[in-house]
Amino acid sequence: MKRLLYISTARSPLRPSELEALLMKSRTANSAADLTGMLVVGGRRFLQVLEGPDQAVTTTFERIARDPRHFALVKLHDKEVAARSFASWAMGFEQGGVSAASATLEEQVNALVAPIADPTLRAYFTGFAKTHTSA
(Lines of atoms letter the chains of each structure in order from A and count residues from 1; the text may use other names and numbers.)
(Lines give C-alpha, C1' and ligand atoms only; values in the text may rest on other atoms or scores of the structure.)
Protein backbone atom coordinates (compact mmCIF):
# COMPACT_ATOMS: atom_id res chain seq x y z
CA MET A 1 0.00 0.00 0.00
CA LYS A 2 1.24 3.47 -0.85
CA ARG A 3 0.75 6.93 0.65
CA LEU A 4 1.48 10.04 -1.40
CA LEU A 5 1.24 13.62 -0.14
CA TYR A 6 1.55 16.62 -2.44
CA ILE A 7 1.01 20.36 -2.48
CA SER A 8 -0.09 22.44 -5.45
CA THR A 9 -1.41 25.89 -6.37
CA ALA A 10 -4.63 26.60 -8.24
CA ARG A 11 -4.23 28.82 -11.29
CA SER A 12 -7.27 30.76 -10.11
CA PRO A 13 -9.48 30.53 -7.03
CA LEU A 14 -12.14 27.85 -7.24
CA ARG A 15 -15.72 28.90 -6.63
CA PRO A 16 -17.49 26.87 -3.92
CA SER A 17 -19.58 25.12 -6.58
CA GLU A 18 -16.43 24.13 -8.52
CA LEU A 19 -14.79 22.81 -5.37
CA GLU A 20 -17.90 20.83 -4.43
CA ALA A 21 -18.08 19.29 -7.93
CA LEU A 22 -14.37 18.39 -7.74
CA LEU A 23 -14.86 16.74 -4.34
CA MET A 24 -17.90 14.74 -5.46
CA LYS A 25 -16.05 13.48 -8.54
CA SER A 26 -12.91 12.69 -6.52
CA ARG A 27 -14.82 10.82 -3.83
CA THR A 28 -16.58 8.66 -6.42
CA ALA A 29 -13.37 7.89 -8.31
CA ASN A 30 -11.39 7.29 -5.11
CA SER A 31 -13.98 4.90 -3.77
CA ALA A 32 -13.95 2.92 -7.04
CA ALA A 33 -10.11 2.77 -6.96
CA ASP A 34 -9.95 1.83 -3.24
CA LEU A 35 -8.25 5.15 -2.40
CA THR A 36 -8.64 7.14 0.77
CA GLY A 37 -7.17 10.48 1.80
CA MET A 38 -7.68 14.06 2.80
CA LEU A 39 -7.63 17.43 1.04
CA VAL A 40 -7.04 20.75 2.78
CA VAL A 41 -7.50 23.98 0.84
CA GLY A 42 -6.00 27.28 1.99
CA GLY A 43 -6.70 30.08 -0.48
CA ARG A 44 -5.30 28.83 -3.78
CA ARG A 45 -3.04 26.20 -2.15
CA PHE A 46 -3.98 22.52 -1.92
CA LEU A 47 -2.47 19.88 0.35
CA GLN A 48 -3.69 16.37 -0.41
CA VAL A 49 -2.81 12.87 0.69
CA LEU A 50 -3.80 9.78 -1.27
CA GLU A 51 -3.40 6.24 0.05
CA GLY A 52 -4.23 2.83 -1.27
CA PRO A 53 -2.98 0.30 -3.81
CA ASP A 54 0.32 1.43 -5.36
CA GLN A 55 -0.89 1.58 -8.96
CA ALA A 56 -4.13 3.36 -8.05
CA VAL A 57 -2.23 6.06 -6.13
CA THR A 58 0.27 6.48 -8.97
CA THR A 59 -2.41 6.63 -11.67
CA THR A 60 -4.50 9.13 -9.69
CA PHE A 61 -1.51 11.38 -9.00
CA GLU A 62 -0.52 11.32 -12.68
CA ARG A 63 -4.07 12.35 -13.63
CA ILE A 64 -4.00 15.17 -11.06
CA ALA A 65 -0.62 16.33 -12.38
CA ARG A 66 -2.10 16.72 -15.88
CA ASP A 67 -5.05 18.82 -14.61
CA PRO A 68 -4.60 22.35 -16.04
CA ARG A 69 -6.43 23.97 -13.11
CA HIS A 70 -3.28 23.93 -11.00
CA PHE A 71 0.50 24.07 -11.18
CA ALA A 72 3.62 23.67 -9.06
CA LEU A 73 2.80 20.15 -7.89
CA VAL A 74 5.39 19.02 -5.38
CA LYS A 75 5.48 15.55 -3.84
CA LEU A 76 6.18 15.92 -0.15
CA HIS A 77 5.78 12.33 0.98
CA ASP A 78 5.70 9.17 -1.17
CA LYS A 79 6.23 5.84 0.54
CA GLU A 80 4.99 2.37 1.20
CA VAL A 81 2.87 2.02 4.34
CA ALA A 82 1.47 -0.93 6.22
CA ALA A 83 -1.83 0.71 7.16
CA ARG A 84 -4.02 3.61 6.12
CA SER A 85 -4.21 6.80 8.16
CA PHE A 86 -7.45 7.90 6.45
CA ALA A 87 -9.17 4.52 6.17
CA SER A 88 -12.73 5.80 6.50
CA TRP A 89 -12.48 8.78 4.12
CA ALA A 90 -12.92 8.56 0.34
CA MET A 91 -11.64 12.16 0.61
CA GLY A 92 -11.79 14.11 3.87
CA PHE A 93 -11.92 17.85 3.25
CA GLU A 94 -11.30 21.11 5.09
CA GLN A 95 -11.11 24.62 3.64
CA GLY A 96 -9.58 27.80 5.01
CA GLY A 97 -11.07 31.22 4.43
CA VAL A 98 -14.63 30.02 5.01
CA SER A 99 -16.19 31.24 8.19
CA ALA A 100 -16.59 28.29 10.49
CA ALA A 101 -19.20 28.41 13.20
CA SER A 102 -16.99 26.95 15.88
CA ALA A 103 -13.40 26.42 14.84
CA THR A 104 -10.59 27.75 12.67
CA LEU A 105 -9.08 25.69 9.87
CA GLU A 106 -6.13 25.03 12.16
CA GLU A 107 -8.37 23.70 14.95
CA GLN A 108 -10.41 21.56 12.55
CA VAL A 109 -7.34 20.01 10.90
CA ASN A 110 -5.60 19.46 14.24
CA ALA A 111 -8.63 17.49 15.43
CA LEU A 112 -8.79 15.45 12.21
CA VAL A 113 -5.11 14.48 12.19
CA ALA A 114 -4.66 13.94 15.93
CA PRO A 115 -5.11 10.15 15.62
CA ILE A 116 -2.52 9.83 12.82
CA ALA A 117 0.46 7.88 14.09
CA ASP A 118 2.98 9.21 11.52
CA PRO A 119 4.35 12.44 13.07
CA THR A 120 5.73 13.72 9.76
CA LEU A 121 2.41 13.34 7.98
CA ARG A 122 0.59 14.96 10.90
CA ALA A 123 3.08 17.86 10.88
CA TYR A 124 2.53 18.55 7.17
CA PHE A 125 -1.20 18.98 7.74
CA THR A 126 -0.98 20.97 10.96
CA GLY A 127 1.71 23.27 9.52
CA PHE A 128 -0.32 23.85 6.34
CA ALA A 129 -3.46 24.59 8.36
CA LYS A 130 -1.60 27.00 10.65
CA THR A 131 -0.20 28.89 7.66
CA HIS A 132 -3.54 28.99 5.81
CA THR A 133 -6.02 29.54 8.64
CA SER A 134 -6.89 33.02 7.42
CA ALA A 135 -6.25 32.32 3.71
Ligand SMILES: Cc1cc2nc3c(=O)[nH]c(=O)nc-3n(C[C@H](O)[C@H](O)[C@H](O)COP(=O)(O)O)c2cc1C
Second form
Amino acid sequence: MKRLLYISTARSPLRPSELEALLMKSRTANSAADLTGMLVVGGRRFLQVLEGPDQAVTTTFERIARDPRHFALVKLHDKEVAARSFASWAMGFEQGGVSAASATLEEQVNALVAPIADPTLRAYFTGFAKTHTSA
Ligand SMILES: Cc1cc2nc3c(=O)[nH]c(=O)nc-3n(C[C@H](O)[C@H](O)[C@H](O)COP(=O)(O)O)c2cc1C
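Output block for the form predicted in complex with the named molecule, input the form predicted alone:
So here's everything in the complex, that chain up top.
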Protein backbone atom coordinates (compact mmCIF):
# COMPACT_ATOMS: atom_id res chain seq x y z
CA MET A 1 0.00 0.00 0.00
CA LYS A 2 1.23 3.50 -0.72
CA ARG A 3 0.37 7.13 -0.20
CA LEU A 4 0.85 9.90 -2.74
CA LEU A 5 0.48 13.62 -2.11
CA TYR A 6 0.65 16.33 -4.76
CA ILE A 7 -0.17 19.97 -5.35
CA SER A 8 -1.40 21.41 -8.66
CA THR A 9 -2.93 24.52 -10.24
CA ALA A 10 -6.35 24.76 -11.91
CA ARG A 11 -6.45 26.22 -15.43
CA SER A 12 -9.43 28.21 -14.18
CA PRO A 13 -11.13 27.96 -10.77
CA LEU A 14 -13.80 25.23 -10.66
CA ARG A 15 -17.37 26.37 -10.08
CA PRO A 16 -19.08 24.73 -7.05
CA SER A 17 -21.19 22.54 -9.37
CA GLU A 18 -18.07 21.40 -11.27
CA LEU A 19 -16.27 20.62 -8.02
CA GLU A 20 -19.30 18.68 -6.76
CA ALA A 21 -19.38 16.60 -9.97
CA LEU A 22 -15.62 15.96 -9.76
CA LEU A 23 -15.94 14.80 -6.15
CA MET A 24 -18.89 12.51 -6.90
CA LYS A 25 -17.11 10.87 -9.83
CA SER A 26 -13.88 10.55 -7.84
CA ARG A 27 -15.61 8.96 -4.85
CA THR A 28 -17.28 6.34 -7.03
CA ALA A 29 -14.06 5.50 -8.89
CA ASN A 30 -11.94 5.54 -5.72
CA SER A 31 -14.31 3.26 -3.82
CA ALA A 32 -14.19 0.78 -6.68
CA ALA A 33 -10.36 0.91 -6.68
CA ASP A 34 -10.04 0.69 -2.87
CA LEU A 35 -8.56 4.20 -2.72
CA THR A 36 -9.04 6.75 0.05
CA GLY A 37 -7.83 10.32 0.40
CA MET A 38 -8.60 13.99 0.60
CA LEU A 39 -8.75 17.00 -1.71
CA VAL A 40 -8.08 20.54 -0.48
CA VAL A 41 -9.15 23.31 -2.87
CA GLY A 42 -8.19 26.96 -2.43
CA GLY A 43 -8.47 29.45 -5.25
CA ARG A 44 -6.67 27.83 -8.17
CA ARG A 45 -4.65 25.42 -6.03
CA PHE A 46 -5.36 21.75 -5.42
CA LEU A 47 -3.69 19.65 -2.74
CA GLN A 48 -4.63 15.97 -2.86
CA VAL A 49 -3.65 12.82 -1.02
CA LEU A 50 -4.37 9.38 -2.50
CA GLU A 51 -3.72 6.13 -0.63
CA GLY A 52 -4.38 2.46 -1.31
CA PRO A 53 -2.97 -0.46 -3.35
CA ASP A 54 0.23 0.61 -5.21
CA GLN A 55 -1.13 -0.08 -8.68
CA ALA A 56 -4.44 1.72 -8.00
CA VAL A 57 -2.66 4.81 -6.67
CA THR A 58 -0.28 4.89 -9.66
CA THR A 59 -2.99 4.34 -12.29
CA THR A 60 -5.35 6.90 -10.76
CA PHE A 61 -2.61 9.49 -10.35
CA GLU A 62 -1.56 9.05 -13.99
CA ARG A 63 -5.17 9.64 -15.05
CA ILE A 64 -5.49 12.70 -12.78
CA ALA A 65 -2.17 14.06 -14.08
CA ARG A 66 -3.52 13.97 -17.66
CA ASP A 67 -6.66 15.93 -16.65
CA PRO A 68 -6.62 19.24 -18.59
CA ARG A 69 -8.46 21.02 -15.75
CA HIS A 70 -5.16 21.41 -13.91
CA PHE A 71 -1.40 21.57 -14.56
CA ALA A 72 1.96 22.01 -12.81
CA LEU A 73 1.54 18.93 -10.64
CA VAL A 74 4.28 18.60 -8.01
CA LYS A 75 4.52 15.36 -6.04
CA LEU A 76 5.28 16.06 -2.38
CA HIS A 77 5.28 12.47 -1.27
CA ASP A 78 5.00 9.01 -2.84
CA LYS A 79 5.81 6.26 -0.36
CA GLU A 80 4.94 2.82 0.93
CA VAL A 81 2.82 2.99 4.08
CA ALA A 82 1.65 0.32 6.51
CA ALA A 83 -1.71 1.93 7.25
CA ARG A 84 -4.09 4.51 5.85
CA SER A 85 -4.40 8.03 7.31
CA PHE A 86 -7.68 8.80 5.49
CA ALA A 87 -9.41 5.44 5.83
CA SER A 88 -12.90 6.89 6.21
CA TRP A 89 -12.95 8.98 3.00
CA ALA A 90 -13.21 7.75 -0.61
CA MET A 91 -12.25 11.39 -1.25
CA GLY A 92 -12.66 13.83 1.63
CA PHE A 93 -12.93 17.51 0.84
CA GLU A 94 -11.67 20.63 2.59
CA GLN A 95 -12.04 24.24 1.49
CA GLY A 96 -8.57 25.74 1.52
CA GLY A 97 -7.25 29.28 1.69
CA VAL A 98 -5.78 31.25 -1.18
CA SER A 99 -2.02 31.58 -1.53
CA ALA A 100 0.04 34.11 -3.46
CA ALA A 101 1.24 32.82 -6.83
CA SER A 102 4.77 33.93 -6.00
CA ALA A 103 4.93 32.05 -2.69
CA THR A 104 7.24 29.07 -2.20
CA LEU A 105 5.71 25.60 -2.28
CA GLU A 106 5.81 25.39 1.50
CA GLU A 107 4.13 28.80 1.85
CA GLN A 108 1.48 27.77 -0.67
CA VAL A 109 0.63 24.60 1.24
CA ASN A 110 0.61 26.47 4.55
CA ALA A 111 -1.80 29.08 3.15
CA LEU A 112 -3.99 26.40 1.56
CA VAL A 113 -4.42 24.38 4.74
CA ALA A 114 -4.67 27.36 7.14
CA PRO A 115 -8.52 27.25 7.21
CA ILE A 116 -8.60 23.53 8.12
CA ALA A 117 -9.92 23.34 11.67
CA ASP A 118 -8.38 20.00 12.64
CA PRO A 119 -4.79 20.78 13.78
CA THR A 120 -3.65 17.18 13.25
CA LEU A 121 -4.83 17.19 9.64
CA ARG A 122 -3.25 20.62 9.07
CA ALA A 123 0.07 19.46 10.52
CA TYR A 124 -0.09 16.36 8.33
CA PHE A 125 -0.06 18.48 5.17
CA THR A 126 2.38 21.16 6.34
CA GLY A 127 4.79 18.43 7.43
CA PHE A 128 4.99 17.03 3.89
CA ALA A 129 5.40 20.49 2.38
CA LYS A 130 8.27 21.21 4.76
CA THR A 131 9.96 17.89 3.96
CA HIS A 132 9.63 18.47 0.25
CA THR A 133 10.91 22.04 0.37
CA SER A 134 13.98 21.09 2.35
CA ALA A 135 14.65 17.95 0.27
C1 LIG B 1 -7.79 18.03 -8.78
C2 LIG B 1 -8.39 16.78 -9.34
C3 LIG B 1 -8.53 15.67 -8.52
C4 LIG B 1 -9.06 14.47 -9.01
N5 LIG B 1 -9.18 13.39 -8.17
C6 LIG B 1 -9.64 12.23 -8.66
C7 LIG B 1 -9.70 11.07 -7.83
O8 LIG B 1 -9.37 11.09 -6.64
N9 LIG B 1 -10.16 9.92 -8.38
C10 LIG B 1 -10.56 9.85 -9.68
O11 LIG B 1 -10.97 8.77 -10.13
N12 LIG B 1 -10.53 10.93 -10.49
C13 LIG B 1 -10.07 12.12 -10.00
N14 LIG B 1 -10.04 13.22 -10.83
C15 LIG B 1 -10.66 13.13 -12.17
C16 LIG B 1 -9.76 12.48 -13.17
O17 LIG B 1 -8.75 13.39 -13.55
C18 LIG B 1 -10.60 12.08 -14.40
O19 LIG B 1 -11.22 13.20 -14.93
C20 LIG B 1 -11.67 11.09 -14.00
O21 LIG B 1 -11.08 10.02 -13.33
C22 LIG B 1 -12.44 10.57 -15.20
O23 LIG B 1 -11.55 10.03 -16.13
P24 LIG B 1 -12.09 9.53 -17.54
O25 LIG B 1 -12.84 10.71 -18.11
O26 LIG B 1 -10.85 9.17 -18.27
O27 LIG B 1 -12.99 8.39 -17.22
C28 LIG B 1 -9.49 14.42 -10.36
C29 LIG B 1 -9.35 15.54 -11.18
C30 LIG B 1 -8.80 16.71 -10.69
C31 LIG B 1 -8.67 17.91 -11.58
